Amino acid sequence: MGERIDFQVDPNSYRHWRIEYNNDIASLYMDVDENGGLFDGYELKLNSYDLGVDIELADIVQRMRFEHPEIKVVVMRSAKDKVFCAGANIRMLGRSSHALKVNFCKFTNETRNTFEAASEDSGQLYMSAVKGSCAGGGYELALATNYILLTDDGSSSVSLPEVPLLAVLPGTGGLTRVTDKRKVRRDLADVFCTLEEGVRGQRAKEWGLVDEVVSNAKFDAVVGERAREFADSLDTGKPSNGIELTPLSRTFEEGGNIRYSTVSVDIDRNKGIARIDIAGPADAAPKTTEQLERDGAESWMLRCARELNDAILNLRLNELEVGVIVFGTQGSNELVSAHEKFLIDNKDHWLANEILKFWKRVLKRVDMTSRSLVALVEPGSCFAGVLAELLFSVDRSYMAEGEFEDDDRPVASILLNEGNFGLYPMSNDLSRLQTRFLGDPDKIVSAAKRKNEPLEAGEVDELGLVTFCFDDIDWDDEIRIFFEERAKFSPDAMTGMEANLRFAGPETMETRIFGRLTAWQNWIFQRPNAVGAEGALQSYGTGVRGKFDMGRV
């Protein structure tokens, strides 16, 4: 599986999903092309999915928000008889590298979280209309929707059979959503998660696994009624037409470097470092929401978010030996902040809101990226507002102090604004500054008093907003030493350490989902009971049960 994975999709060429729009209700049909796998060597039978299926779903959910703001309810259905979704394709998992399995699970989790939050963020509610088998990742797909209807036909069921069948855990938050979201009683959850055949009919409703069970004869009518009721309860005030998410301006160069319109990615393979540089806006911020809509996908805030999102995904899946990602920026602090301020001042406008919420998701994706992250605040940089959030996402940040010899760019400074104080919460539901200063909340008060001021290194250091500040004499040596030191550490230890340190404070369902993926699923995916020659994942479908080492660890 050495081919480059591309996360950009042409909606006219979806192979696995189709959508019907009916005023403010959309029906989203899962209709997986068996022969449409992302890689060779497996068939996507029974609406099972691989990363390619989920890349299309993520694109659909994103476009639903921007291109179809009129939609209030999305009903997820199967276009196939007797199966809703069989979950992640087992043959695909069995032949995937460990890194691909874990990154696949991470991406599917991020996609589920996106449409799970759509009702709160965008006024779009997702329902699942389950007919047939709804197993494993298929049930996780349903779990992430706001409401689940199950037909009572004697055979349709929901199940999480990963433990008894595959010796792994549900990879897309299934266990956590069963207990934390649906609040299924622990002992019943234990029974459910060890039943290969799952649970059907009224028992599924009694146990809290679904919201409603409907006779087969009335099922389609009731699904329509519920969708209409939910749509009528949502007063979003959105227009009937959105904006088109036009294709990204993107050029791939030799060596894996990428050039976008606002973002560039340069890879040093010898050092295992990728540098992401973000160019601030060249033009003034929009003056009216009408202008924002006319600019559409070309508006700087949306264009930059889409390009950064694609760059991060490309590095995650296609550049596995890049251990360090460096963030740099160049431009005007004031212009960056002005573009963001326009959106904040107009956040009641549907498009301004969607762009801000998209930045929230992109920044979360940065938080969740299992690479060492570092930001360099250099002369001429523009870590302002939303871009300053990157300083608080990374594991370390370095700031240039004062003027640098033979460098005529402006002295390095950062600029905080309203967006840095709660607009882009992390998965722990705290702002990045709240997470940073968990033990010293007075620092947040001090920082808030300096909003909209350009802050140079001495002031930034005093406020605790970066890790270290160095002048022209020490800068190059200190940065070189950091990179050399990081390259000596075990990447496994780094992944574990960084995931532990990034999410201080309260746990949420989201942090538990990703924390358990990083720790438990990551570990189980390497154990011979699952992936060994005689493990359950390898033996699945052969008629032979996996052989287990019965010693507990």
Contents of the next structure:
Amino acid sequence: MGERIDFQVDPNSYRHWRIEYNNDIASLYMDVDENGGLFDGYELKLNSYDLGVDIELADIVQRMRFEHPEIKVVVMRSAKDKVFCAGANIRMLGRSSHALKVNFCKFTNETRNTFEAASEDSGQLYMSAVKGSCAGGGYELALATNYILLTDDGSSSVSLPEVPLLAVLPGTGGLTRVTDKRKVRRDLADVFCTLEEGVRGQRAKEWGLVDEVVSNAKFDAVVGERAREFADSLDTGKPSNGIELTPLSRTFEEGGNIRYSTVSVDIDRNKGIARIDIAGPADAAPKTTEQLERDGAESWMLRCARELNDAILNLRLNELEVGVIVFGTQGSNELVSAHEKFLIDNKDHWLANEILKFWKRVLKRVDMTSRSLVALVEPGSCFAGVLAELLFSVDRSYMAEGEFEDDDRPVASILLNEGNFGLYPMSNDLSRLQTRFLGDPDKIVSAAKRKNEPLEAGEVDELGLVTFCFDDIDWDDEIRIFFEERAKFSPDAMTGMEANLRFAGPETMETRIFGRLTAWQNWIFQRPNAVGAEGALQSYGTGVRGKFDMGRV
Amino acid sequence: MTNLMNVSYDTQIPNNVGLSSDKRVLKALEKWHPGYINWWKDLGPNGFHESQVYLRTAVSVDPKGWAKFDYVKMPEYRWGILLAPQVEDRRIPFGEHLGEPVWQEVPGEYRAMLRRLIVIQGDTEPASVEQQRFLGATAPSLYDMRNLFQVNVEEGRHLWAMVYLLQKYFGRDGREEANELLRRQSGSDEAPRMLGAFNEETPDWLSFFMFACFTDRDGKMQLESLAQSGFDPLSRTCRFMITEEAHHMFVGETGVGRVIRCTCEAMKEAGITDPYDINAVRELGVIDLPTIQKKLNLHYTLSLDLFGSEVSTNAANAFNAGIKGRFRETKIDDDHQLKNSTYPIMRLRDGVIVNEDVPALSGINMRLRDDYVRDASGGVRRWNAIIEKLGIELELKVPHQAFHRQIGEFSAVHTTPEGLIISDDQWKDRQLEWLPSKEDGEYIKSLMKPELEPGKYAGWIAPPRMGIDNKPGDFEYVQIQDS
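Having seen the form predicted alone, the form predicted in complex with the partner chain:
Expanding to the full complex; the earlier chain stays at the top.
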């Protein structure tokens, strides 16, 4: 991997998007700069996108919530003629390593989910005004919005041409949202997904692929009307001014280590381990929501979430050799919990709500990270409330038991609060504790009884909240051995095993996207029919059709 | 580490591993110790806890004077933790890590494999003590009783050695395994010992000698191959254990030899020349040679089973990982990696026993078993020399590798001791020609009367040529006290 991919962007210099704010409605124009690709070797023609385009989009959705709480409806449009969006750039995909493809898809999937989360969690609704061709990833973008309007101009269409054209899947939620969200009849979906040119006009509406088909002459007017109606139907009670998401305090050190204000990342390259250490708050929790707004991006809960999010994304995309991510914390359980509880107590306040919902997304991002995740509850740690969620997100957790020789930090303890009992659902819509104790729900009741008190290793072990507790005598050796053992397993088998074990319980649209759709897509991404020298991805655009091995597997 | 030749007694547990400064392991061992003593009292030699036994205790790992002899009550025996001296700059002698410095800590990736091997080895040590716990009551002499107890306390020490490794290097899992070693019991339905041969009872002294000769020899071969290990603490532990194991082999081989000598001498004196005239020989109160052959067949074949399957992935993995080598690995002239070589083994193919070349790595078990067969055959040759010298016409033979097998390819068929495949019916008809019958066992049992007078020996076994520690013939090796 060459240059570091950065997920922090300056909103004053977006290259691919333009936003117009009009009271409570924002128009989001996709206007991809053909020469603005993140890497060399391809042009982003026809509003096709790469990771760089999506990083900006993710930033826009995030800022819309924190910086523009007044916005109720975001209308997505294309600034280009005759094309809404052509989807992910095929040349970019063709030249990307498998790992980059997979991580690109994961990030774009997470970003699409934030559209839906914005309306559910924050009353900020996305709609698509589709004019021109809306193909593949372009239609997937529209699918992620709440309402799709398509112009009936005789040529504008929606399509998922991945299968017939490229021999891959519409993997950014496409197949799943068609059937699960839009509930298109499965046989019609089969027709639609194999039809290169897609579906136009009334038929798109009849099949449920769009919500409304409007004559071209009236299109802009109807889009305006609908946006107005949606906005008027939403009474969010949010103020007209948000807070600014100021640039992160972040320093890159030699060897890839990163220092943020509350988070640090230390990488041991020989062992393939990255440690993410989170420092608990130093100051008392805000006393009033006015103070919370005044503190803005500086308030510990928001700062920590943003930094952790950035640290995870950085490890995912820039540190492919890191197989194990270790979470550690240092600080006061009570202070962490106090900061969180202030938000919970004021969750009807727009900003408190936004910060909590942001933590929900960050924790899902942790769940979804394809590395072996480990938490070490060491003396002096502060796995409390929202940080304790990390214990239930990771694959294994180890807790230090009792006093450690020559270590004057407090004996390790963890602290649960109401946040641990449903505030941060996983993609399966269960809390992490519900998922953990799927077979033994009484354990959740037992844990709930011990809310708001520090729990030391013995009790934590009994409650089943960590994997293993080790005392001073065993700690170093057991941890070392575990890491050594983990480092020797096949990374593929680890990724597969962890992804299967993490998400017990019911399926949701999200789990199906990240499980079924992604797994099949990643399989296809390894197969010669797609990526071989004569495969469809390679031969796309050459005029020669891909050659397939016709054997079914 | 170089000053650890002499045993330190500054903790309750004699050791040359600096235990007093290793609080973690010391604590673990001291916690384990009472359970061990209880185990010894419950399942160790029955009825002799108060007796003073003239035993050797390891006081050093110096080959030139590692033991001292004195009277001791067995429960007060100073079981200790003794490792052979560390060899400077020792390198892993085989497998994919060939030539790398040996490991002083458990490599994480091999932790489970190492633990399994150590647990299996450890499980055999107390098992034989349990199997032999009632033999003291029928000892043919105080000399033999003392030898039995010596073997027993040393098997106990070998358990300590394995427990030390588990507790020192395997954390909590290791401590749990150490406790399990005391929970499993030979022959128990609930929690039997791990390997079949260690759940068979040792009903009489001939069985004990055969066991010490054949089954302990398997132990020796296993220790020899673990002594090659790239995990240095295991290697050093096993190297010292082999020193002690030699005595067990001596007890077994000379024990059977003395039984044979006694039989042949009695036959000669009575003028019996036909060794198969079993009734006439038994009239003399000695054990006839055909019955000895049957006992040999039984113990030898049970011991072959301990080597596992003919083609073994586990053994290949352990070798390739540098965890368990071959007998005298460093003396073998090859690449010590075996990735491209083959080894001939005996296999069953379409109902016929054939020799077949297999990848040398998967044939590791058989290579060790072949070394074992050679080693064991030496003892049988020495027994035949006694028979021949006394003019009896019979040659004891080790049976074919396919005979009477419960494990591996040949467990699917029955064969004669010569390796001829026979039908199930033929086996049913003839097996008692080759394996001890109930009557044979009862006859031997009838001879098992204790002889407790110093210098005296039961009528079915000849006296040894020399005393232990050069003691005179009438030395009181065990001062029996009621317990």
